[in-house]
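This document starts with one chain, in the form predicted on its own, laid out as structure tokens.
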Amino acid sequence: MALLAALVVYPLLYNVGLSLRNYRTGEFVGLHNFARALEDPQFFASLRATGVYVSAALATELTLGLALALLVHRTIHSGWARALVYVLFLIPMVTPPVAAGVIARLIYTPTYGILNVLLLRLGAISSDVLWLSEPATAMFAVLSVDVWQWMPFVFLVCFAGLQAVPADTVEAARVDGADGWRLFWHIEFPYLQSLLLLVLVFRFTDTFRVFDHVQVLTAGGPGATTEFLSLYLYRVAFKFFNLSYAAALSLFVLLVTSLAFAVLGRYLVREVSA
């Protein structure tokens, strides 16, 4: 209990106290920093960018991970081949996010980045694409790293869930004429529902606090296109040294994530106990 208080309760209370006073003078300012956040267009811009990033990352990772799990489950039956797939999918997950960002930066760099070189040789583009300097392609670049690194997590969880589907139930469904989509929707999907909700909870909390590879790739640019909440908080706290305002922003973030986590957790508990 003392350890919990030292690691969780004290930092939270310190953060609340910091948000209610001026960090430089120590003067009590009440809710001034919270009111300032509600009038801060950059805060809402970072909130919108985070929403776009989280929505796109979750949709892509869940769709691709589930589709690949189904594909491997139905087409690869050899034990060693499946083991090879597991190993290949584990590599991105054990790669440090900063290293993943550096690798992606080398891929997307203009002039000598391998992606532009390949597209030029294939004739798909006529000049270098500035992947990290244009708003649409910069968002795509940071998203691609997240999908590359964490879609395998969705794949592994879904693949494990598919192994739990009773073989005799699947065979009986096939005898009754169910295959493809109908087999998945009526037989396999009910076994995956609670796992997908669990994955959604984990990935939501993880993507919401994304920082490392985005800082390496774009540092929040171009403009504020990829300046997500975590990067904006970092800029306010450690570049502008406005720790009181950063503390107030972090409490807003805590409130948003807590509400989202409460909703997802409620659905998860309902599915698990059903």
Given for the second form:
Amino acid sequence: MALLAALVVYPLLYNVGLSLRNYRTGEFVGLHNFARALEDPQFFASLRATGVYVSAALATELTLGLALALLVHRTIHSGWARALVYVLFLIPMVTPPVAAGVIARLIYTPTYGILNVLLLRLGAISSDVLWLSEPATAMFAVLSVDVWQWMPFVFLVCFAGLQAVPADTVEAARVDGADGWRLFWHIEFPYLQSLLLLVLVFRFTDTFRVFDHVQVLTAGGPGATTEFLSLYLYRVAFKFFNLSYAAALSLFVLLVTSLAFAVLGRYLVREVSA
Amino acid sequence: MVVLLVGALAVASTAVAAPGLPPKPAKLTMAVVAGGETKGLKAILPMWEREMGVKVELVEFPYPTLYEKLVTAFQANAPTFDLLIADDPWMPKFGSEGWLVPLDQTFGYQRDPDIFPVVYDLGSWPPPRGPIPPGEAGKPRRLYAITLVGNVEFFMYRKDLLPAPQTWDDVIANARKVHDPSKPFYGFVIRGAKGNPVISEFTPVLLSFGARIFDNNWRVVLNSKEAVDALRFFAVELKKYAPPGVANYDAAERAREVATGRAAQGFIWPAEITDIVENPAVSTVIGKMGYTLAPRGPGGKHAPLMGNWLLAIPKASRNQRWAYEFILWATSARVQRPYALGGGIPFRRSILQDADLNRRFPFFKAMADSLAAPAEWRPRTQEWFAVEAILGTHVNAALAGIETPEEAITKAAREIERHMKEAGYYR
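Return the form predicted in complex with its partner chain of this protein as a structure block, the form predicted on its own having already been given.
Once more the chain from above appears, this time first in line as the rest of the complex follows.
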């Protein structure tokens, strides 16, 4: 209990205290640092960029992960082939995000990056695409790393969930003439529902706090187009050394992620008690 | 003659050490940055240990960690380190906090004419020119650090194809002459990645156009015609001759473009030359590169950028006198030669102008000229990292075409002013 207090409660209270003071003089300023956020265009720009990133990453990862899980579940039945798929999907997840960022930087670099070279040879493009220095493509580039790294997590959870669907129920539905879509919607999806919510909350909180690979790949650029909330927070804390404002922003991040977990918690309690 | 002069200077350097050293400590512990900056230091350490019989233990940290470790040790007044090397933009923090031993006041350090005055200016606090942070102006000026790594940013060009550019007009004329993306061969390569990279690149252009970020009272004067012209030149004119995607180029990409024979001109730091551009293992342009001062702008000024690493002694060190002896020894003309030959970046006039060494290191003269120019330093404030982050975002946005030069300068000036206000520089 004391350890918990030392590791969690004290830093949290310290952070709250910091957010209510002037970072330079230590003077008590009430909610000034929170009010400052409301009139900070860079904060809103980072929030917008984070919104785009989170929604695009979640939509892509959930759709692709689920689709692939269904595909593998329905088409691959051999044990060793499934094991191979498992191992292949684990590789991105165990890659450190910084390493993933470095690899992606090499792939997306114009002129000698493998992606441009391949696309040019295939005739898909006639001149180099500036993946990391145009706003839309830079967003795509940072998203692609997230999807590569974390779509497998969605896949693995959904695939495991699909194994829990009773084979005789599926068989009965098929005998009754259920096609692929109906089978999924009426039989399989109910088994996956709580798992998907769990995945959604985990991925939401992770993408909301994304930092490592973005810092390596674009450092928030070009301009501030991929400067997500966590990168802006880092800038405020470790470049501006405005620790009080950074503390206020971090409490905002804590609030949003806590809300997401509260929704999950409430749902899970309902599921368990149902 | 040169030998005599070097000899005399070496004697002069050791002569300033007060006689009667305290007993030898078991070792001196020195905090250093991990990477190429310590190559020369590592080369001379066995010599020091042989001559003095005192071990120097290097504790290496990556760049951002070193700053944090030093600040933490200073705040705790812990005798963890006897010596340190510090990046020059850290001096305002270390100087204002009074964390370092004043070398002139404590040990009677005498200035050496073989060392460029800008080196002493850089290691002094409060700074001898430019704006001084609030509360610092009344403090007596002391020398707290002496350069070990004479890093300075200057200019490189393909001397087999082009004449040495003196002005930015010359640079454009050169670029026009050789630029041919179909080969591909680019007229100019920009290190344009957001933050520190693009600001290291843009600052010499900005200053050479006669623009400034602050006046002498820290009022932001960035929003000027000169600054907008400088950014337009940088983000539009120079970019025309740059490889695609430079808005995300850091030092490695820039050096690679030159070393592989794909770019003709650009800024350069010494470590990139020794590691890549003049490294026969990776470069195809050995013997083809010329090095010169950062070009002069319409403001009529060459503005090479200072990036020295400085040797200093923390106040909490228990071996200050021996640490000072090490500083005198390592920065002496006698030792700077093996230091340079061992891959270090020297900073003494006599070493940088030495004909023999210049044959081996063809960029030494450009370094000497840059330090004599004198090289410009980043504004001497603890807030520089914030200023760099703000300006670095907007200059990068201009380079990527997201903001116009006018927008970028206006927004940057506004945000810098707000930050300086919050930091207590004015109401």
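Note that the rigid core is defined as the largest set of C-alphas that superpose within 1.5 Å between two forms. Numbering follows the first chain given and starts at 1. Everything numeric here is computed off the predicted structure, so don't read it as measured data.
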> Core-aligned, is the CA shift for Tyr10 between these two forms 2 angstroms or more?
Replying inline: no
